[in-house]
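Below, in structure tokens: the form predicted alone, a single chain.
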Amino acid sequence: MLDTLGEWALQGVKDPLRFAAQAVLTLSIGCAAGLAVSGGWRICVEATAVLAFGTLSLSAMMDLTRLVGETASECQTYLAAFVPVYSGIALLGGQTTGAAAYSGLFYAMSGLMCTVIQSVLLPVLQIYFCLSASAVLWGGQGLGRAAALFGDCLKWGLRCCGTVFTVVLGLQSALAGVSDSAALRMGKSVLSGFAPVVGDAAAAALSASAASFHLLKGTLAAAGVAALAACFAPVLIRCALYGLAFRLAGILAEGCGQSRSGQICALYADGAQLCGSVLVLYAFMVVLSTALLLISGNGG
């Protein structure tokens, strides 16, 4: 387990630190340039380096929402196994109503919810990074505005996806829980007065075994979510570091006076933070599905 998490640690460390050291280094080269010359000249130096710290950044960039899309889709690899095992529980600890709404209405949405991220959402902020890095090296109000706009479309996206999905998935299983709670609730009343005494005895054993799947169920319900939190928590570490690493060169661009550089840094840094809320919308609808499966339609 340790080497496990040694090697998480690693990967969302590395290519956030490399990122550093070459911003960094990018950083001083061009304050060291434009120190050197004066003039004419030092117009072209800042030019080249901010056209160089543009580059090296966008393609840091690039790579991140690749990954962020990568993760995503196996998620849902992940999902495609571990969805009919745990409803496959549920269904035999008598949630027959949460176990369909489970394996029916939530991998569909789940599905859909990676449908989107890797065709329109990660497209999305791709587009938001070429606009402003291309607002900041070319100027123009135009291209501002636009990278603002592809910002606040992705902003308002995140926030309906997670209200449409927090709503529907919470209405069904809630609804699924009612049910079966009262389908359990009806069979033990039915076993209770078929037969004063056996059915009693019948009853009760109805609870254990319900009882019994809902412990299962709880484990398995922890163990996947485990497993989700492993798939993510590398590329949210990523995301963070990300950001706090553009913050930092933005803090360096600006005390050497790169005042162009560190508009990229503070735009590409909120580009940072919502690749990580992508990632966060899609495992909170995982892990919010798979609660409301584990807490309802215990009733008896």
Second form
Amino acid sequence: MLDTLGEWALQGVKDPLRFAAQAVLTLSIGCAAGLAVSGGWRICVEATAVLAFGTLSLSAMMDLTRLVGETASECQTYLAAFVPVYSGIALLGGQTTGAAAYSGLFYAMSGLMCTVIQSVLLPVLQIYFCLSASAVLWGGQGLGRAAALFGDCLKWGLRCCGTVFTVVLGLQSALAGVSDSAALRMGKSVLSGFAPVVGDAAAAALSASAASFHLLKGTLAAAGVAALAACFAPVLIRCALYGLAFRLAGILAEGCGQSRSGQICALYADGAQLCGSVLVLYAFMVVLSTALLLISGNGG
Amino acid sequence: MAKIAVLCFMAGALSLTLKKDQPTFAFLVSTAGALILLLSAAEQLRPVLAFLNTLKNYASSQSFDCLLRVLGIALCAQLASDFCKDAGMAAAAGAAELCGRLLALLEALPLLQGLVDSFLSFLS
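Same protein, different condition: the form predicted alone was shown, now please give the form predicted together with the partner chain.
Below is the whole assembly, all chains and molecules, this chain first.
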């Protein structure tokens, strides 16, 4: 298990560390180059340094957004196999409404969220990165404002997705929580009242089988959540480390007098955090909905 | 640093002495002095260059290589222009600066191309 955890950490840490080293190197050379030359050549060398840093940063963010999209897609593929099995176990445990809500409402919502991430949120984020780099490289307030607009659109989109997810979670909770427990209790009372001799034994057997299915469901849920955590964790670590690398590079750039590279760092640090937010929203939706189905049936 | 200062003083004094009667030799003395100073600066920079080489093995990228080449072109062009100005050839100095800028632009072109390709791949 420690080896597996180590592999996850390595996957998440390797690329951001490499990028941090390249950024520090490029900024240091840019600073030294600015000091070594004078006159008009200083402007030329500083422009090349900003171009080099911008290209490096844009390439790193391009890879990160692609990875976030692939992770959401992989998760959706995993859910296509997990959801029918899990809802089937929940159904056998007496949670008919909860299982229906999970396999219908939640699965549809997760598919919609995956499509929204890949078709809307990530392209908007990519445009934000392009416009931010252009605004710094070629100047002009128009490009800067356009980049800020796309950043605001992305934040608004995330808030909308979060609101829809909250509504869906509430619906799932309302459908699953009370009705399944009441149905199970009604079933037991009907059995014990209808069959005079063996009714109590049958009701006890029904409770025992429901409990065993709850145990199986709990184990399956824990395994599912662990598998999803293994899918999301390296990418979330990567997003956090890229954000940190950009903040530190920004401090270095401002300290060396490279204000334009510092602007790129500030804008891209926000972009890396937004990448992480997109993935966190999707991860929480999946994990909380699975946990809700696990918790809601256990009181029956 | 003291040695460099003394060398600069001696080269300047010799150049001024020769300038009136032997301007060619004065120019050669000034050029030789500049080259010796550059070589001694390069010697001092050797540990820094070795450290950068170590970092480059871990974090090499096209951006870093392009930036180093542009810096080299800028230094050479600036030096050539200064030599031409010392020899009284202002037009040649301007031409050397122009050549340097064109070469620097050519070196930076792959970076610009990479950036535009990234934009096009995003927007498509």
